[in-house]
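For reference, the chain that follows is the form predicted on its own, supplied as structure tokens.
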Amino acid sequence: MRAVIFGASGLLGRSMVRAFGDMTVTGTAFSRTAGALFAVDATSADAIARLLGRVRPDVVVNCVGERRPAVWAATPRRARAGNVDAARLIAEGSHRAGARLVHISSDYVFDGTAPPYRPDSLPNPLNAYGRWKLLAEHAVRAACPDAAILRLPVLYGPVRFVAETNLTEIARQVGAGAPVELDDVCVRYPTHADEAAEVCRWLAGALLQGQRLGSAAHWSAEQGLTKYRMALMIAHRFHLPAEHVRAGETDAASGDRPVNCRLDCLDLPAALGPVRRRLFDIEFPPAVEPWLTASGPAAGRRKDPS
């Protein structure tokens, strides 16, 4: 069986590799090509034919995709093309290739009024980020109505970069000492990212057995926490003051942030079987403790196990 994951070199496509390690994986990235993944430009059509020309998947998982707000705001453009054009072509490549094809989606699609959210609750994003998502989405049913659309929340991990995940910023604005305000008011369910990517693995499965399993498919850890108190949790971990830290409404004041969108995960499990959870209490402390300092990651400590 063989597997191709475009966006590998993200958190998420990085944990996906893994997931998949039963088969035979490509990894692709557009400028992080480091190791063994294969520079492809997944906003072009030409791109994504020869690859999976050449590899002939059973199944593709997309992972591409721009979250980050200050991304949004530089390079608009940019940042559609990765999170809706992508989507489109991927789709359109898996279908004529005959693979099977699971779309990752977000929580974002959700304006967090009225939680938990089931798979067919009605999306009504309310930034561009969700906007885009839910683009996507409609991009990827048209092109592949038998692909897997999976809505993640927010995601966390061993990182490469501080701002790869909110969770790590949080890390090194506690460590700083600097004082900073941080959200009380959004709710968030941080997800470990090897989590979703079993999950995934779950889904393709599924899908290559020739199981149906709707439109779209929730996943998220259970904990809620606003990023204050994600701050908090660090702190008394670790062991650091956080007289620095002071609780507040930048996210929620902002208007473009769902306050809750917690996701209804029922069905998954019901469909799949019984899923290993992740603890955040067990599972955030390697993932910061590297960048708790200014510095970042000791020299020479590898960021990213395989």
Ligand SMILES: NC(=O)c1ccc[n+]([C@@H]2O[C@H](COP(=O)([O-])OP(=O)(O)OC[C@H]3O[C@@H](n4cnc5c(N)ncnc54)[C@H](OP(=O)(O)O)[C@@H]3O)[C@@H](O)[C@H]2O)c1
The other form holds:
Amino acid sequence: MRAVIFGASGLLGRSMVRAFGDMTVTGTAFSRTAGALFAVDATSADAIARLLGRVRPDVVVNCVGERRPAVWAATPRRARAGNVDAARLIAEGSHRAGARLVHISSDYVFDGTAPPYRPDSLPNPLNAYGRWKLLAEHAVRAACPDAAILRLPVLYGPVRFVAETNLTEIARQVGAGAPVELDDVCVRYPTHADEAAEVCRWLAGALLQGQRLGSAAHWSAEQGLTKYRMALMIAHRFHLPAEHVRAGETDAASGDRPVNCRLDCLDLPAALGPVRRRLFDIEFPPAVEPWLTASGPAAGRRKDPS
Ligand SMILES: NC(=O)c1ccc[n+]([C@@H]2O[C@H](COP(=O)([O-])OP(=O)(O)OC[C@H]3O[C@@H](n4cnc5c(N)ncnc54)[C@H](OP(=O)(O)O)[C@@H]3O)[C@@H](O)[C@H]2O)c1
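Show the form predicted together with the named molecule, please, because up to now only the form predicted on its own has appeared in this conversation.
Let us now look at the entire complex, which starts with that chain.
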């Protein structure tokens, strides 16, 4: 079996390459084209068609996206293209190539006012990113009606730079010791990227067996945490002071961040095999430890563990 992972240089795409390790995997990147990854601009139909024509994959996974708020603000057309046009073109290309498609979407398609959200709950995105992810879902369904669309909440895992996840950015702020206010209203469900990728592998298997998976699927960790609560857990685990971290309402007050997008995943397990649930309490320390300071764990600033 052959798989193409679009966006394999990103956080989720790297996990995806591991999860599809039982297949022959071709990964693509855009700017981070090191190693065995193929450079493909996913906003170019020709580039997508060339790759899919050469590889002739059984399954395609689309992990391309632009989820950095700074890029949405600075270059909205580029961000929209990375989220919407790329999704449409990859779906059209996959359909033409006869490949099964798993497309990744986000819990930000919901407004966060009435959790939990089922796959058929009414989307109502609050910000541009959520609107783009929703437009992308519509485009994928139109171009590739058999595709599986998987909505995920905020992800964490092994990162390559501190700003790659919210969690490592929070760890840096805890370790830095400078006064900081973190939102204590909006509840997130940090989910390990490896777990999400494992779910995708099962979805791909189901598609390859000819199963129809409905209009969208949800997967999420169960533990809900605000950014402030995550900071306190990090400080506690690494015996770091937390007096400089204040509870605030920064995200909630902005009006464009959903307060609680808890995803109802009850429909999915029946379609899946045994996914290993990663518990946040156990998985977050190795993910954040290298990022507590620029030069490594903040040993010098640790409080006496007693
Ligand atoms: N991370 C989260 O918390 C989260 C939560 C829910 C849903 N999602 C969704 O999951 C998917 C993967 O997210 P992620 O966290 O892995 O994102 P990421 O780390 O930012 O990676 C994004 C990937 O997309 C590629 N890309 C961006 N623009 C491209 C273009 N024009 N052509 C080709 N490739 C392009 C990037 O390539 P280069 O880096 O090589 O340029 C990278 O491989 C996205 O759809 C995202 O919206 C993410």
